[in-house]
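First, one chain by itself: the form predicted alone, in structure tokens.
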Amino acid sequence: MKTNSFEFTYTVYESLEELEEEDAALLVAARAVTSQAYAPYSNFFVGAIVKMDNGELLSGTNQENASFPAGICAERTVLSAASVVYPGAAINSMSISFRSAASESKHPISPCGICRQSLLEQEKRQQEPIRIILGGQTGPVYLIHSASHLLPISFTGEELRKS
């Protein structure tokens, strides 16, 4: 028997004010775009902003549907938009924030499982890491240096190509 472990390092900032100016601007934008989310059922409003390697920014929000599986998360909304609006461009960073009617937004949240898988696929596709900036409307901020750290034992296209 063998025991393995996975560890990754991420940076915790006490507040937005400690971030580099560019990262702070991305988080401010993610916080603001939560107001465009369509979340009438959960009242959990998520916003995501990406910075492309060409310097452009794109935003996405969660979009709920009465048929709950038909909704889409903010992260996947903006990943889809990025691949259509800027085909071939890489995503350098993604900032994610939320607002909730049920609780205070004073801490970071992490992407859900399917969003983690989608972020990993984008990293594989562009062959560059995506920095993830996580923060609520206030409070601490997490900086994760590669989306792949969020899904350490992952399923990738490599498994589909093996014979």
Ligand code: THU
Contents of the next structure:
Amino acid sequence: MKTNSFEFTYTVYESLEELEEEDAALLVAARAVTSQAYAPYSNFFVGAIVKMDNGELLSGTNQENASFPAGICAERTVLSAASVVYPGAAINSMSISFRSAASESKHPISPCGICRQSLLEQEKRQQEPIRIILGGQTGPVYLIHSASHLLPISFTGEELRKS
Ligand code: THU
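In place of the form predicted alone, output the structure of the form predicted together with the named molecule.
Then the entire complex follows, led off by the chain already shown.
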């Protein structure tokens, strides 16, 4: 018997002002795009921006549905958009922010489990890490250096290819 451990390093900034200019711009854009979210049921408005390796930006927001499970998170909305608009291009970074009717947006939120799985799929596909920038409308900002760090002991397509 043995015990394994998993450890990862992420960077915590006190506020947006401490970020590199390009990352700050991505978070500003994620904050702003929350106003385009369609979230009439949760009143939890999420925005995500991707920067592609060709420098282009795309945005996504959560899209809810009266049949709740049909709703989709901002992260997966923008992952799909990236795959359609820039097929074959790699995603360099994703910024994520939110606004909520219930509480002040002054801390980061991080992607849900399904979105982590989708981020990992894209990362495996492009064989380049996706940087993830997390922040509320104000407050501290986290920089995760690779999506894979958010999903240890993950299930991947490699399992399906094993004979
Ligand atoms: N949501 C996102 O879009 N991204 C996240 O990282 C967490 C949750 C959405 C799903 C749903 O529309 C609402 O936020 C409340 O869960």
